[in-house]
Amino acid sequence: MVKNWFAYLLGLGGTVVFHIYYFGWYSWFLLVLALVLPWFSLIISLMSMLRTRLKLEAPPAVSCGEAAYVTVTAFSGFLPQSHLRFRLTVTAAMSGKKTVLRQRVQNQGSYYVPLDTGHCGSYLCRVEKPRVYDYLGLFWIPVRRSEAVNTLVRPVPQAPAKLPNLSQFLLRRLKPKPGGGFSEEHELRDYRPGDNLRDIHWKLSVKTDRLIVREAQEPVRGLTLLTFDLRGDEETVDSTLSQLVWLSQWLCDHDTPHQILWLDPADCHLAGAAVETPEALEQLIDRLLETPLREDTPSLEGRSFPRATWRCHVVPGEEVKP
């Protein structure tokens, strides 16, 4: 806008000088035209300026490293679009880092602004100080802000550099399976009234001269626990969450419900979530991505959990590259 006013005043000064030294009729005409031109531009631009709207759109969630764009749509109805300027701010929920991108739109339509997805987190995109100018770029009026949009950049599963012993958590003991039915594990016992006749072990019953029943057993799993520290720089958080997702998905694939524990940076109290399905894991990760971090959050690595029969603490490794 300052450049436009400078160019206009420079042209106006030249017109005044021309009018002073030349007495022809069109020197007066050029001077009047130069004086009226800004107001004429404002009048013919005003309808378009008042009808200008701005809309933001962004994908709700992407994977870390995946290409993503914030779509900026400017429109003013059937009228030619006036110059539109605004600041697009992208704020990371976890680190609080704020990135400011200055944008300029000169025509109606959609414009695509690349979104940095190099690190996990929740990113809030907002338009600040939107202004629409007349066709000469000399006058401006504010534009109603569009609604902010949020994009979650989810971690890509990454196997830990050193895998824990994944076979020790499978079972702690066996118990009778409710309702009986098929099972690879059985326990032999004497027949009791009400037992299903199909469960009788006839060959052994004939040998022992009493009715023996094969009772189906099922494993009783103890508490399976994953712990991690929600702290550190962006690379540390990326590595921690990527390994956490990989381990939790492995447990879900093996039908193993488990608990995930961490210290909430807000108050440093123990927080947890039960995970039995991939959907529950996804909800947990989305919750973590919106958590503001603190540098003084303690670690859970040295804390003991006697109730857990299998526990793995996620230790961040090198930078994770999707």
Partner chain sequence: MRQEKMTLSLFLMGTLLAGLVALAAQMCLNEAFSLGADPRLLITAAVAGGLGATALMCTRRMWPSLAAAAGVAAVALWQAGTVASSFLGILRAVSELFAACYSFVPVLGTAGGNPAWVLMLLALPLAWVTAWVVCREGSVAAVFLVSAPVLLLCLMIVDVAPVFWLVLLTAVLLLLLLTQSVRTNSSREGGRLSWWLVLPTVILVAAITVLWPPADYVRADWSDTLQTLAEAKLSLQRLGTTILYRGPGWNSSLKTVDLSVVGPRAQTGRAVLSYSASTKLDYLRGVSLGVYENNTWSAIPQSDYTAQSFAIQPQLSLGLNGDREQYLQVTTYASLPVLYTAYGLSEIPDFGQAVDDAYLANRENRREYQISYNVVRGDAGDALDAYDAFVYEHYLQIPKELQEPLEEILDAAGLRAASAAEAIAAWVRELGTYDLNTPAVPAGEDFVLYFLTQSQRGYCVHFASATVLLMRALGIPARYVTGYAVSGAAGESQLVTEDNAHAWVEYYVSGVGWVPVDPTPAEALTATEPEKEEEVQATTEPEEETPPQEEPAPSEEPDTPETPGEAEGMSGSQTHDSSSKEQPDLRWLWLLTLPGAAGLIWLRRVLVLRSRLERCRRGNPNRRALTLWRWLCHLSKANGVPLDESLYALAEKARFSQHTLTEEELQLLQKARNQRIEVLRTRPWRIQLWDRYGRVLY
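Same protein, the form predicted in complex with its partner chain this time rather than the form predicted alone?
What follows is just the one chain, with no partners and no other molecules.
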């Protein structure tokens, strides 16, 4: 805009000098035209300027490393749009890092701004200081801001370098169901005094000439714990989360409900979430991605959880320590 004003003032100065040294009517005509020109430009541009709108669109969630774009759509109705400038700020929720991109568009249409999905996190895209200029680029008015859009960049599951001992989850361990009752799993054994007579498998007992009892079984459910530290730089967090997601998904795939514990950077208190399904894991990850990090968040690595039957502390880029 400064450049345009400079050019205009230069032109105006030229017409003034021309008028001083040229005594014909044409010099007066040019002088009046030059003086009126900015206002004229503003008036004829006003309709287009007032109708200018900006709309932001971005995918709600993408995987880390996947190409993603913020779509900025500018429109001003039926009139050709004049020069539009705005600042697109992308704020990472976890690191607090703010990227400012100065954008300039000349026409109506959609413009695609690539989003940096190299690191996982929650990225809030917002348009700031949107301004639309008149056709000569001398005056501007603000444009109504569009809603900010948020994009979650989810970690890609990555198997840890050294897997923990997961063998206990490979086989389903069963134990007698307390109180009996219905169960899909049953075990056959000899009758013991005190067993319910209804549990006797009469058919088998007749065949074997022994009293055989059908005992209901249930899976052995201990406290399976995954812990991790929500701290560190972007690569550390990416590695941590991607390993966490892999492990959690593996456990879910093997019907192992588990708990995930971490220290909340906000208050350094223990936070946890129970994960039984992939959807619950996804919700947890989304929640984690929007958590602002702190450098002084302590680690859970050394802490013990005696009640846990199985516990894994996810350490980024290192061997997982069971």
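Superpose the two forms; the largest set of C-alphas matching within 1.5 Å is the rigid core. Residue numbers count along the first chain shown, from 1. Worth saying up front: this structure is predicted, and the values here are computed from it rather than measured.
Core-superposed comparison between these two forms: the Cα of residue 24 travels 2 Å or more.
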